[in-house]
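In C-alpha cells, the next block holds one chain alone, the form predicted on its own.
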Amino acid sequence: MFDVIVIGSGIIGSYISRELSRYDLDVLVLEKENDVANGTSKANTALVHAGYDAKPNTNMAKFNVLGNSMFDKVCDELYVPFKRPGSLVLGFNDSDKNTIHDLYEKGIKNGVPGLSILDRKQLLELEPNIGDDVIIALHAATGGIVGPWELAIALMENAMDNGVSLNLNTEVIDIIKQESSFLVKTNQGEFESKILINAAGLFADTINNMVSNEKITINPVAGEYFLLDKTAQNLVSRVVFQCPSETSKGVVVTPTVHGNIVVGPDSIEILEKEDKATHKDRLDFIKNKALKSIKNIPFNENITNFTGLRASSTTGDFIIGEAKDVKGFINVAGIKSPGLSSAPAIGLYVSNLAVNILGDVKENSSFNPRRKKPLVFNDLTDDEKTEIIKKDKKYGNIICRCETVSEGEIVDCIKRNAGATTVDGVKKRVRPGMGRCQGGFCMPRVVEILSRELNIPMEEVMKNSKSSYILTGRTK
C-alpha cells in the first residue's frame, strides 16, 4: 500500500509530488498520458502572474501572490529558465483607466508588491512599440515568464530522485473508498493508498465524481496562439496585456524565456476536453486585438500556431481541499490561470494537508532539492564545448540546427528520471523542433536516437500521445 497516490503529472501534480518527496512517504503518481506535462502544462502562455487581477480573499488571489514569490528559488534549485521582465496592462480609453485603477487597488489588497500606474510617455520609455491609442498602463514589476513544461518535468525528475514512483500510460477507471484506504482501479492494474490526491486537470471532475457525492464540473476553455520566430524577439521586453474581461485576461504579447514571442490567447468554452484544433477566424481575431497593443507585429515570422486548454470550474475559483464527505481524498481542481503562477504555493499547501491527515510523518533525511544540472551545449563557451566533446563525442554532433541541440543533450534527457520517450518529449526537454523549421530537419534523427536509446523499433517511437505513430514500416 502507498501512503499517497497523486493522479496527474501536470505542473500541479508534479509540484505536489516533489513537495511530498520531502517526507518519508511512499508516493505514487498515476498519469494516463505517456509523458509528464502533456496537457494544459504543455500549451499555455508561460506567465507567472503578479496577482493583481484575482478577486481578493479567493484561492486564486491567495495562492497566486504567494506562488509568484516562490519561483526564483525553485527555478534556481531545478535549473529551469525563469525571468522577471515585469508586465503591463494597457488602457485605451476612460473605461480602461477605471479598470486599471481598480486592478491597482485589487493588487494592493492582494499584497502584490511593485505596482505602479504609468502614462503614455513613461510607457514609451519602456516599450517603444506600443500602439498609438494606448494612454495608460498598470506596471507590475514582479510579473514573470518561465518554461512551464520544463518546470513540471524538472519537478517530477526531482521527486523521483527523492523516491517518488511514476506510472505513465496508467488511466484511472474507478476508485473504491475502503474503510481506511482507497483502491484505485486502472488500465494497468489496481493500486491502494491511504491518501488520494486528484490533480487530473481537465478530468478532475471525472475523478472526483467517482468517489464523492459532492459533484463538480470542469469545463474546457480553449485559447489559440501564435508563436513567432526569435527574429522578432526585440518586439517587446515585457509581458503586455490588455484590460481583462469577465472570462479572460485578454490577448497577450509576451517574450518567452527562450527568445520567441507568443501572441494570444482568445478564450472560448468548448465541448470536447481534447479538442486542440486551431481556427482561422479565431487567429484573425487574436491578430487584430494584438495589433492594438503593439504596432507592426511581424506575423509573417509565425512558426507555429497551437491551442491550449484550461480547466475552468463552475465555482469560478480553484477547488482545493479535502472532500467533505470523503476523508483522505484531496481535490486540486479547476486550476486555470493563474494556476501556473500558483503552483508552488498549491504544492506546499496540499502536501502539508496530506501530511497532517496522515499524522506522525517524518522528514526525508536524504531529500535533495537540486537535480543534476542539464548541460545546455549552446550556452557553453568555445573552450567548454571543446572539453565536453573530448569527454563525449555525442556533444559534437548537432542534431537540431535551429536551436543548436546536440546528440549528447538528447541522450541525457532520455536517460534521466521521468525521461523522454517520444519526439515531443525530447522537444519539451531540450528543444529540438522548437525552432523555425519545427522539426522538419531534426525529427528523423530524434526518432533514430530514441529507437537506439530505448531499444525499440523506430516504428514504435511516437510523436506525442500513445497513438501518434510517425512510421508504419519500411517502403523498401
Contents of the next structure:
Amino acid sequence: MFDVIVIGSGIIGSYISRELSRYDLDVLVLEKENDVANGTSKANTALVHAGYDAKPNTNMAKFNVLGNSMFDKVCDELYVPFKRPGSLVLGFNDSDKNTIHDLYEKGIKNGVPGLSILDRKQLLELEPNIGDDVIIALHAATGGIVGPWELAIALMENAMDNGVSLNLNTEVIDIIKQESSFLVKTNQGEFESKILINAAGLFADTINNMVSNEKITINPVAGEYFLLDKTAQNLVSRVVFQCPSETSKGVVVTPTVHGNIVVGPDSIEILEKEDKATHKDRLDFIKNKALKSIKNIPFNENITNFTGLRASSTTGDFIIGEAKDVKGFINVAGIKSPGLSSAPAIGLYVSNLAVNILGDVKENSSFNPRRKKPLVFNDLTDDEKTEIIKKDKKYGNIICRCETVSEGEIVDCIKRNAGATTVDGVKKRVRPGMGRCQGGFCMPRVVEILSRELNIPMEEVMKNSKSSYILTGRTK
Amino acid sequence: MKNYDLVVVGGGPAGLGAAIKARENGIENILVLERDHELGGILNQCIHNGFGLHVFNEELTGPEYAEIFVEKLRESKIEYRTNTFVLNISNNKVLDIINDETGFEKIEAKAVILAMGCRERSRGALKIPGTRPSGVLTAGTAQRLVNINGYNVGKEIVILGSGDIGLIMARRLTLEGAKVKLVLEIMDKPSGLERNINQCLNDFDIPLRLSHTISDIKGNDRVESVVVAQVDENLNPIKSTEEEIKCDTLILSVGLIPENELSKSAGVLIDSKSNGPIVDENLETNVRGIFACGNVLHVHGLVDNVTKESYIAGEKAADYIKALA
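The structure above corresponds to the form predicted on its own; please provide the structure of the form predicted together with its partner chain.
Below is the whole assembly, all chains and molecules, this chain first.
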C-alpha cells in the first residue's frame, strides 16, 4: 500500500512528487510513456509568465504569480537553466493601447511586481529589431525563460533521490475506489494507495472520469512553433508577446535558455490528443504574425518545427483540488498556460493538500533539495576540461558537434535516477541532436551508447515512444 | 603551448591532400587533426566505387581512395591525431583542442588549413510539415548506419532529393533487401551525376519523379506514409496532385552545407551564397595564414576535385609559411 500514487510525470506530476518527497511517505509515480516530461511539458514556449494575463481571483492568477517567484530557488537547487530577461507585450494601435493598460491594471491586482508601460522610443532602446508599427508595450521585469522538460526531469530525479518510485510504461486502465484506499489497475499490474493524484495532463479527464461522477473534459489545443539556430540569438533578448486574444497569449518571439530563438504558437482546438503534426498554412500564419513584432526574423535558420498540445479544460481555469464526491482523489487538471509558470506553487499546494488529508505525516529527515550537479562540458574552464578528461576519458569524446556534448555527459544522463532510455530522452537531458544538424552526425553514436549502457540490442533503442524504432535488423 | 608550422583541421580527403602537398613543398612541422577515430573522413562510409577516375585514372571505392592518402601521410611521417575535436580557433591561430587521452590543450600554428567538410541539410531546413516520427533521416546518416554500424534503417523507403548520396543509398538499400518505392526531386532535373541515375535507379527500376516533393509526413511513432505532390513554378506543392504513399522510412538527400562554425570562431568571413569562407586565388581567407579547401569551402560533386583543390591550399600555405621565415 502506497501513501500516495501520482498519475503522470509531466512538470506537474514531477513537481508534486518532489514536494511529497520532503515527507516520510511511500510515493509511487505512474507514467504511461517511456520517459518523464513526454507530453505538454516537452513542447511549449518554455516561458515563466509574470502573471498579468490571468483573470484576478482565478486559480491561474493565484498560482502563476506565486509560482513565478519560486523559480529562482528551485532552479538553483536542481541546476536547471532559468533566466529572467523580462517580457514585453506589444501594441500596434489604439485598441491595443487600451488592452495594454488593462493588462497593467490586471497585473497590479494580481500582485505582479515590476510592471511598466513603455513608448516606442524606450522600447527601441531595449529591442532594436522591434516592428515598425509597434507604438507601445507593457514591460514585465519578472518574465522568465526556463528549460521546461529539464526542470521536470530534475524534479523527478530529485524526488527519486529522496525515495519516490517511478514506474514508466505503466498505463492506468481502471481505478477502483475502496473503503479507504484506491486500487489502480494498470497494464503492469495493480497498485494500491491511500491518496491518488491525477496529473495526467491531456488525459486527466479519462482518469477523473474513471473514479468521479463529476465528469470533466480536457480538449487538446494545438500550437505550432519554429525553433531557430543559435546564430539568430541576437534577434531579441526578451520574451516578446503581442496583445492576447480570448484563446491565447498570441504569437511569441523569445530567446530560449540555450540561446536559440523560438517563434510560436498559434492556437487551434483539435480532436486528437496524439496529433502533433505541423502544417504549412499554420506555420505561414505564425511567420507573418511574428514578423509584425520583430523585423527580419531569419526563418532560413530554422532548425525544426514542432507542435505542442495544451490541456484545456472546459471550465477555462485550472481544476485543482479533491474531487467533491471522492475523498482522497485529487485532480490537477486543465493545466494549460500558465501551467509551467504555476507549477512550483501548484506542486506545493497539492503536496500540502495530500499531507493534510493523510494527517500525522512526519518530515523526511534525510531530504536533500539538491541533485548531483550535472556537468556541462561546454561550460567548463580549460583547466576543468583537462581535469575531468583525466578522471574519465569519456568527457574527451565529443559526440554532438553542434552542441559540443561529450560521451561522459550522455552516459551520466542515462545512469541517473529518472535517466534517459531513448534517443530523444538523451536529447532532452544533455542536448545531442538539438543543434543545427538535428542529429545527423550524433544519432548513430547515441544509439550505440544507449545500447551499450542499457545492455540492449541496437534494434531495441527507440527514438522516442515505445514503437518508434530506428533500426530494422542487421545488414546481410 | 606546442607550436606547429601548419595545422590542418580535418583528416578527410581535403585535409590529407593539403597536408601531403605542404610537406612536398618543404614544410616539416605539420599536424593533422581528425575528430573521428580514423583518418579518411566521410570516404570511409562510401563503400561504393567511382572515386579517383580523374586523379588516379582508375575506379576506386571511398575507403580505397582514402587509403592512398593515409599511406602517403604515414610515409611522409606527418603527425596526426585522431579522436581529437577542435573547440575553437582564435584569429591569431591558437587552437583549443580536446582528445580523450591527452585532455584539453592549446596549440599554436603559423598557418591553418580549414578542411572540416560539410553536413547534410535536415528536415528542419526544408520545413517539411507533418508529425515527427522515427524513420526520417538524412542519406549520410543512413549510409553510416548501414555501412559502418551494419544495421538496416527500414523496409519501404521513399527518398527525397536526387543528390548523389541519396541515389547511392537507393541502390545500397535495395541490395540490402529494402523496397525503395520512389525518389523525388523538387527541381525539373536530377541533381546527382548521370551515371548514378543510371547505375543506382534505372538499373534497379526505381522510379524518379521530377518536380515533386513531400508535403506531409504521417505516423506518430514510426513513419507510416508520406504525401507526395507535384510543385508549381515557385516550388510550392500543388494540392490537387497530392498522393499518399505508404512507407516506413523517408530518406533526405537535399543538399550539403559547408560546416564553418570553427571558421567563424577565427573571424573568417563567410560567403552567404556558398556558405563557405571568402577566399582569394591562393585559397587564403580574410584572416592571414588561414586557408580553406574541400567541402568546407564549397560543396564538390567529385572527391577528385577536392583533392586538386587541397593541393593548391597545401602549396599556398607552404609558400605563406616559408615567406614568414
